[in-house]
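A lone chain, given as structure tokens: the form predicted on its own.
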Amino acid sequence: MRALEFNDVSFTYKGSGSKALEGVSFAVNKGEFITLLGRNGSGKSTICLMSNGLIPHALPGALEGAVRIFGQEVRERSVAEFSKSVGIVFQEPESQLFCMSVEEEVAFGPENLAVPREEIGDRVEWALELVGMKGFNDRSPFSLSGGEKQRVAIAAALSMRPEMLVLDEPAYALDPVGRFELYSVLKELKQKHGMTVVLAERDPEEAVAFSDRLLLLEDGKIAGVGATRNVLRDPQKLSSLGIAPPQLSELAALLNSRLPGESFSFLSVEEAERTLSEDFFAQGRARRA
């Protein structure tokens, strides 16, 4: 089963004149993780807003076409049960939080479901020790950073036990330090907890060493969608999107130009590092002999 799925979905919200989203189709696959990338106003927070019922439910508007989250249209269920299965967090932490406690925020999504007591202790241990928030229980969450803000939000959703996760440009208003600490929980969820995760972004420079494929969005049209690796061969494209192309690729694509032959595409540091040191090696080598 496909745990989100559009088919030629268009979008118009009450009162505007204009789609939001226009003929949008596309999967994601259970365990994957895609991120959306385009500029403000391309469609990326319609369609999370759709990935958990908010529209139409919440937010009325012309709906066209089918969006089915784990087999079920969107339209046949409330966004209360699409809670069970997907958790969502959005760009600012603070539309999010409002208990006292970091606990009480954590412990406010399980207690609405009548989870056991005992059930949702654990699930609020469980959450905030995946996110790197263990032992912040006591806390008010106003009193947090902004990254550790947007950690206890990503632990409410998680304490759900939600199947799918959604993120709208959780890093957007996040320091350098924030968006390290927001993207080490991401790969962890990826890489040690397989969950399928739906991450919007309008920087792709940190999620594409974790993400598996890229959809790139234009006027709530798709304008392109692929493996991550093979997508961020054509920085150019990308920044003809409005989408700033990650320094690795700009550094793939300048040495392609000037290495005819090669083919370089870098997904990380570490990545970059180890190809260019075996590939100058080989060279050396091949120069000696």
Contents of the next structure:
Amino acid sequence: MRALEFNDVSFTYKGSGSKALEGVSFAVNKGEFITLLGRNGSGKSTICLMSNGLIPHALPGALEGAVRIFGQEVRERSVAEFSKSVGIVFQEPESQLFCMSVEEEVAFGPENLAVPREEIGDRVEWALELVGMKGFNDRSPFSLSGGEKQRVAIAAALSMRPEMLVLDEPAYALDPVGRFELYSVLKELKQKHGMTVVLAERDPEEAVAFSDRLLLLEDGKIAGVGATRNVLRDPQKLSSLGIAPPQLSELAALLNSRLPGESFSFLSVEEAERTLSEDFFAQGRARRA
Amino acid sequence: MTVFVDLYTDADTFLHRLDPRVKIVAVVLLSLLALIIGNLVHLLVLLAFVLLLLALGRATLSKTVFALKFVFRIMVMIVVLWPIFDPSGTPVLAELGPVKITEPAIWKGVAMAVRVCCLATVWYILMFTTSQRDLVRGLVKLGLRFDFGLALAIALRFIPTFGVTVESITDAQRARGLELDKGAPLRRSKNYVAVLVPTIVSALRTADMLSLALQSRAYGARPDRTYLRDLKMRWTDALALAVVVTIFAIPAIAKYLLDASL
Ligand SMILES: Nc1ncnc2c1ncn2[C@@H]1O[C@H](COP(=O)(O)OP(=O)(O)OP(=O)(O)O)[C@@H](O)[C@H]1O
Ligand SMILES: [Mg+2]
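Follow the form predicted on its own with the form predicted in complex with its partner chain, if you could.
Expanding to the full complex; the earlier chain stays at the top.
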């Protein structure tokens, strides 16, 4: 069973004249980290909102094709039911936290699911620890920084013990420090917990280091999909879709074009450093010697 | 622009630790008491008790004055206006055309002012010793429907956010040349529309997002929702409740069963 499956999906928001998604087909395997990339209005949020049933249940419109979430057709279950298996984090930090303390915020989901009290306490501590917000229990969400708010939002989703986490441009409103903290959490979710993650991004800079696959969107259609490394080999394609290619893939492309025979590709600074010092500079030294 | 100030003052006093349910019930009973009692001396005794509570909660003077400033003004108005509009009783101290100032009316005015002071202070004590979170929790535990409690909590929680929105919209409109503090009152209030409309649009957007966030976190999934934190009555809470009920019951019984005038 796939975590998420879109089969020739088209969607038009109620009252809108044009299709927000058109003929979209893709699947996400369990344990996979997939990043959706696309410029403004390309359909990232629409896919995210469909991944836990908010579309079409809360945001109506004309839905064609089949969306299956852990095998369940999206139209046949309520958002509350999907919320047990899918956690979602939105772009705006301010409007997704509504409790008067961090602890209540993280406990809210499991409380609604009638999880026993002791277990809620354990889950809250576990989730806050995971996102690096341990000890913030009694703080008001309003008083937190943007990065802290988004990490609380992640903890609030994780405390429901979902199998899949969907994040819609979670770093959008964050400063560099906030971004760094957020991506560290996502990286840990992928590497330590093997969480299934769907991440929507306009800027792939940080996310490529731990994304298994990239899915490129343009005007509601899929413009490309593949393993992160393969997609990044063509930085020009990303640019043509309005996505700024990661600096490292531009560097790799530049090196490859100047050095015939090389085919570098870097997903992280560490990888670039390792490859270049071991492989490239070592060869250069050998040649000079 | 200060839209709202949370009156809660963090401290570790007996009143702060008291179960919010006990505090809510106590405040309601003491308010009723202030309404039942009409006699000035008795009202002053009640006021003394209330001020004692204020001290017990270690209220800071500046915040208390800030919170009750408005009430002081009303008290002065009552003391001044009551005798002018109440011509009953004797002796008449002064007569000016249709206006008759009598001695009992003066005392009634003072008593009414003391009553208002008692009421306001009692509620102020509740607000400054109880965090909004405990207040909502107490109300829900006392039988308020969970969704109403949640709505109240969200409203309280978003007041500061809303204040920030108003502020940034005001700044943005000012930067575009909108003059909010100049011109005749009518013109000025017209200019505020330029702040009001974007504020409402932004509030509606936030409400839409909130509704998505609530649904995504299984809001309303089950009728038998659990709660991480429960309120527990300790013996001190029970004792405090007993004391307040007694303080309320004695005058209430005296008045309604024994027909004493208070
Ligand atoms: N509630 C709505 N009602 C009508 N049309 C909508 C609604 N939400 C989005 N759309 C339209 O659907 C299309 C896809 O929008 P979507 O929000 O999915 O894009 P996105 O990739 O998330 O963009 P962004 O980067 O701005 O968040 C756009 O043309 C947008 O105008
Ligand atoms: Mg979007």
